[in-house]
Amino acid sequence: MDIRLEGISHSYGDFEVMRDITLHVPAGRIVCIVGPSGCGKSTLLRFIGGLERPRQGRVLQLGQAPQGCLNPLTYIFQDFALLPWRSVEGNVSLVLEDHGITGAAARAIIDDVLARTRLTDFARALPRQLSGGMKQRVAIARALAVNPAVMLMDEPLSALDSQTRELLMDDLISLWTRANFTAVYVTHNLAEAVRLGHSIVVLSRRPGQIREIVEIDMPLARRAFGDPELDLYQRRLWEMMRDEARAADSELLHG
């Protein structure tokens, strides 16, 4: 399933926070959003979640989602957001009993998405015995468990120490070269675009617009930390964003 923007603009109040937006999101593509602090980047996702609407434009599914999806659109958001309560497969299985799939069907669900993110052996964990790059698999063995048509990702590993950065980055790009689903994903990293964006889709300072879409023409799976190439993009977007991010630092500082 395609996601398309069409002239997203939104305000609150005379406060305008981005103006005529539009973006197309293919099915199967990862599309990465950078911009500086205030422009929009996250407020952009949940128009496209449905939890806000924009003042105008639209935004719009287009085609079908995949067979056994529950849910066209799922987040994953920067801080897990796990019942502390339940274990590691019963956080998982929460999206499912909201479905009504339970016993041997969902056993079958939970099974796969916690093999295929690495968490078999900690099924019966608490959050609270995790670190917080394996709370982070959690939440994305639970995205997954709902078959999504689209993964939106708000920051979700903002949160994590450089080195567990590296290593779900390494496990994101496992889980799409496997199976190549799609997602909008926030970030203020740009390492992180550039490993993990298809497409960066660069927003100017307050009100943000789209200043620039940067296609990275290089496999996901060959893709690596300290990469000549992608450092070079990395470069390439800082030199870009450099004075807005400045001055939108500078706006924010004086409100």
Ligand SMILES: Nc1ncnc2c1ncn2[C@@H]1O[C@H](COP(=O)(O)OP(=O)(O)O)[C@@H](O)[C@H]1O
Given for the second form:
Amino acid sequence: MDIRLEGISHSYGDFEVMRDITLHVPAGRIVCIVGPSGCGKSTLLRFIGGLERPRQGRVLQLGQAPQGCLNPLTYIFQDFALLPWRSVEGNVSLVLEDHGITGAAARAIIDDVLARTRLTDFARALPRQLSGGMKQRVAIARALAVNPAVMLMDEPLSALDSQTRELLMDDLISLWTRANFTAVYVTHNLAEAVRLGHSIVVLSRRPGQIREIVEIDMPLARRAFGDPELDLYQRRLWEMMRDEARAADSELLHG
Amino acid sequence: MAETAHAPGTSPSETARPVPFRGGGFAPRPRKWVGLAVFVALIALAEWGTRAGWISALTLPRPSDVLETFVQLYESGLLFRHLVPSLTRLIVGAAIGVGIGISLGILIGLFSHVRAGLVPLVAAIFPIPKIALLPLFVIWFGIDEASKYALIAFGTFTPMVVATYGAVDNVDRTLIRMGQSFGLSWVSIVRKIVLPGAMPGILSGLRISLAIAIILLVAAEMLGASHGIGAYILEAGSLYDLERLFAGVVILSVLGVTVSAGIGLVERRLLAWRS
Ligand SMILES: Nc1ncnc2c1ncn2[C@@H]1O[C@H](COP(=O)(O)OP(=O)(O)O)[C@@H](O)[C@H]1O
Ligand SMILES: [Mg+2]
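Requested next: the structure of the form predicted in complex with the ligand (the form predicted alone having been shown above).
All chains and molecules follow, beginning with the one already shown.
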């Protein structure tokens, strides 16, 4: 399933957040969105997932979601958004229950996604017993359980330390290599963007506009930590963003 | 002051002192027996004072006499004649008040219109001393049990509403967003995310409401009750029978401690997920 954004503009009251964003997210590819903080990345992702409506423009889904897809547009949140009173498997089963999947059918799905995220041994643990990286893997397992057509990830690794982030990037790459899901991946971390993005959309500071789209052809599985070619891409992106980030950083937050 | 960092032992000329510890306190830790020890010490002090004579019998009854009164109360079967009607009033009244309070609190938390309509009303009736309305309840519900239930229900209702909608307001919005993003139905979001998330606040509201219920029980039994702990205490009070007065007060205290321990038990069960 493809996603197309057509002329999205938005403001909160008089506070303009983004301007005329048109973008195509092709099926089976990961599109990274980078930009200085406050430029409207999270807002844009909420529009794509239908959690909020833009003032202008529209978000279109092209094509059918694959068979067995329970929730075509599925989020992974920066702060994990796990229910603290449910165990790991309870958090996964939460999103199945509403589709009437319980008992053996749910068991099979839960076992599968926990195995894919290497969490089988922690099925009965509560979120507070888990490290940050594990919590995010639970959130990924929960997302995989509904067999999404498009994954919407809002800075999924930003709350984690850098080693954990490396490990989880490898996990995401191997998951993508198996399933070839479509993803919109929001981050402010350029290293993540060049490792995971088939294309990287650079937004300007608020009001967010698309400044440039950088395509990286290297297959995800070949992108390694410290690859010189990726470093070049990363440097190019940083040069594009530096002045924007500096300007964004010295703006007052609105009240 | 040395400019460079020395490895240990490389600068023997300077005297080594341990860094003073200054991080203590401000961290309450359970000390189970201290509370009991305070009780025992106070009672022993009263016993000693009344026996030695530096506390006069008119000031404070002798603890051993209070115990004796209590034993008599138990052996004559009167204890349960008083306890059963009181507990019934407490349970029925509190169940009505807490039930309505939690339900309305949840509705206020979930629906803007209900909130706009009811929050000012709740704010208006919260500060009314419910005891002042007792005559009104007697007119409305009669002198029998119903007016006593109504008083206790009304008194537990207001703190329960306020605690419940505050608790619903405090439920982590990102969890609700998460539920919506997975396409959970409204009912599922309320049942599986909002209610469990509000449970800590609801239970601490319950703790306060039930304490208020015990206070109001005595007030409710001031009027037209021949049996009940409150009636027993009031009768003893009007006769200046301090032993019986204190025996009644001890029963109320024990009731309060029991209720509080019960809620603690429920909290440990339902809120085991919090650390
Ligand atoms: N619901 C809202 N109401 C008002 N302002 C908002 C709201 N959501 C976001 N904003 C503002 O819009 C701007 C963009 O926010 P966001 O999309 O979170 O940025 P980013 O994720 O790129 O850091 C920020 O300045 C933020 O304060
Ligand atoms: Mg954001």
